[in-house]
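We begin with a single chain expressed as structure tokens, specifically the form predicted on its own.
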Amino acid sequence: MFGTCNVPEVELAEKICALVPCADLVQYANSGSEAVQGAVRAARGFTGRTKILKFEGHDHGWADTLAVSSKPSAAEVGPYDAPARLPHSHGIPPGVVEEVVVCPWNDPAAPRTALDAHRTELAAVIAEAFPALR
């Protein structure tokens, strides 16, 4: 847990910034959910936009922001070119779900279409590097 700032934590952050040319800052997180939530918040703050594009079946943790369409059944997915936006569980407000644009995975044309359709609304695109096989 990185609850307080300490010398080794600062030294590690400085080393990461030195080794990664595009890294100006380092933000530690206690979990993947927390890291994703921080990234989404930063993207929204920087762009002034609210929507996030994610890929159907990709899991980005428990935060409401992206707990959408991570494990849809075949009956729930909706049409291929317009996947349904499904909350991971009860308790996720509909307004949160509406801020997520869902794309089918592994189809290069799909994100281009979604990006064109939501060009002025999207703050970020998020994807799992290696989606888990389900």
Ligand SMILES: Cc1ncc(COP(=O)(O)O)c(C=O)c1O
The other form holds:
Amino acid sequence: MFGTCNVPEVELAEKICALVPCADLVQYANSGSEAVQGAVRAARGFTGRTKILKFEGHDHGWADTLAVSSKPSAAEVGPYDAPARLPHSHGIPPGVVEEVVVCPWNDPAAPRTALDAHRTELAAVIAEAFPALR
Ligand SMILES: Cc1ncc(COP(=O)(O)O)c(C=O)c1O
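Follow the form predicted on its own with the form predicted in complex with the named molecule, if you could.
Let's see the whole complex now, leading with the same chain.
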């Protein structure tokens, strides 16, 4: 539970910042979903933009924000150059799904095209470092 700050937590954060050249701040999280949600909020707050580009088939947890096209079936995926945005389940509002730009994975040209198309709208790009085969 990270609602209250303590000295070891601060000392660890300082060590992480010292060891990771690009790290200025550390935000702890209880789960991957929570970490993703925090990163998305920070990116949106920093950029003033709302859309997030994610890759088809990549899993970013259960939170509504990116529970889109995580496990699309072949029948649902839509055209290669315009993948369908598929909510993980009922209960995810259309407005949330519309904030996600879905891009095919393993094709360097695809994110370039998506970045060009959504240049002024994207707050962040997120990818699974090691996407699992599902
Ligand atoms: C890249 C990535 N982000 C987020 C999550 C969600 O993590 P959690 O199940 O801890 O919420 C996962 C889970 O596998 C993941 O692989």
